[in-house]
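Take a look at this one chain, the form predicted on its own, written out in structure tokens.
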Amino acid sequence: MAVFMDLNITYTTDKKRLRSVIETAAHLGYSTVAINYVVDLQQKKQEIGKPKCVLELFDTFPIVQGKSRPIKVLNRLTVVASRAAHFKPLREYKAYDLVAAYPKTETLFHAACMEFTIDIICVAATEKQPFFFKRSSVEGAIERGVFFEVSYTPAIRDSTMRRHTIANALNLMEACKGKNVIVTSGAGKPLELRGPYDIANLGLLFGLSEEEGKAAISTNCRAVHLHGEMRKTALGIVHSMKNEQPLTERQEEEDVPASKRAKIEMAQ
């Protein structure tokens, strides 16, 4: 049986409402949720602090519908950035189970795909994506194990946002071919949550196949969680580069005496 996850539950200081959203998620069959703390560094007096302890929310965590275990609650940080200086690896990031970037420019999107130490890249839902998704950038993110997020709640709230969400998602799918995509709610209240199978079907509107839609709320989310754990411990992430130089050519170079190699290099 698939394990479903919603890695974007909007944080609120209203603990009663936050508890209600998590309880609803458990009732709908989500085994894991992530409380999302959004920090917009474009605004003044915005700082990255430590997340609230999830144990403060419940004495006993609600049991997942159809399971015999309680729901797992993670902490997630989303950094809204319009300049590269807005995204610096800080010690505070390690306090979060997941770290996401919401790049506002094409340059930052490329940097997020290729350089930033993150787990998730957010795709605009409330507005038209201000740039095109370049295949090279997207493929770089996929190779690094970074995932792209499409949130569906804005599409529920407003018809204009719905058009933006669907259009942006379709543009993303053209570039990534359905790979490394997660679908989350971004819910701020219980009524904005939808069941896992409804979301898997919603994925068809976003350009995902039935299988890809199911993976976007299950196995892909699990991969994001594992990526976050490796990022926090700085273990398990290894990059290798293929040496294009033919073996015979390398052997010939190695057989040449060091003194002769030096003369050849000087002549070149």
The other form holds:
Amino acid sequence: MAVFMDLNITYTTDKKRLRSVIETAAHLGYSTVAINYVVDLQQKKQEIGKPKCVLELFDTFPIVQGKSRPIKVLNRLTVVASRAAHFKPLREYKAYDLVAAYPKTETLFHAACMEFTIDIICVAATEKQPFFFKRSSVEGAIERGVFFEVSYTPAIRDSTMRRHTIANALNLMEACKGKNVIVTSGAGKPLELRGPYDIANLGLLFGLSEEEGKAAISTNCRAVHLHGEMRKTALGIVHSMKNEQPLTERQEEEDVPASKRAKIEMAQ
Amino acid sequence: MIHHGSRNIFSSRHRHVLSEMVRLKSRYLLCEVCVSDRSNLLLLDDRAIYTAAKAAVARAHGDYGAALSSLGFSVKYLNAHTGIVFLRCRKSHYRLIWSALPFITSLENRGQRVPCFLNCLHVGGTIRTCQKFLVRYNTQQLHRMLPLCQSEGMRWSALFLYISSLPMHGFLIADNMPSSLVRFE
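Switch from the form predicted on its own to the form predicted together with its partner chain and print that structure.
Below is the whole assembly, all chains and molecules, this chain first.
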């Protein structure tokens, strides 16, 4: 059927665990996963390091259930933002396929929606959101092509966190009317993943309609992926590939899919 | 119209009342129990899944959910070797019960707790449609796993699992074969 993606797999230094999570994801039918490196810049001056090369994990990637292609693994960075100054560095962001922000205050949320060069804004799952979502900022984010992410693994682990997740998600749905939402796991263990159809159904609990729920794990995720690529390649103009002649690069950029082209035109 | 389903031993959806045919429509959720350790699978039985699913629905949806799940909810079939379960619910409420299934984190059987999760593969109106899907799914699984099998014994066990998915006869074979023949190492 459609391409399902799970864009939030917590990075652990334990390679075996990471490998088993990705294998389970392939077994469940996810065509793409993203390994999430969480960075909290306020604590102990953590640096945004380079992501580990994905090829180190597997010799041959496990094949996705139902398709004949191997699973694709991306790198993603989540910056836990408590001050706006945290968002200055841009060079390190280029190494990651996706960049996400987890704003802790109302002003940061507004700034993240309107200005920051990010792809995803995380909605709090483990605590009650201290601020409400303003419709103006949310609509600004939707126009820019930034997506809101709801994570479901805390809901599976604990009952109070379940209430927080659902409350925050419903809050978000009221502000954004179900558009530009993705649902991801925050899985650290292979048993914390769930199948794509189950998640589309969980969307019902979060206030999404049936179609929006399915879109949240397929089409919206793909849009995020493209948005990330667009951000990396500076709006699709600069595209670096090894051993390719410049003319053929230009040709590739011409076949940009319609959704990406629309976003490029919107951003210009 | 002749309803072949009423002769099928798995289908009991027709209630023949003298004056009218009351059709109880149901939905069959075809789920797979995913465990980290395959040998734990053999410990499961349908009671365990039934109680776990009921508890999860009660936790997620409260008294309303508990009431719904007491109505027409049952575990129709469990294949302990492959971990395939058929859950049956009423058509009007199957979404609610389905939405509580991701919250199942473990199954308990005779005091032993097996951490696992249920992955819903297919929703069908009859067991027949679910079986058809299962045959296709198992074929895909076979294509995925056969190249990875390192020994003849493993290949035979993989083939056996495929055969066990065939409707009617497959179930009967699977339930009667000794479990020692089926081990995925």
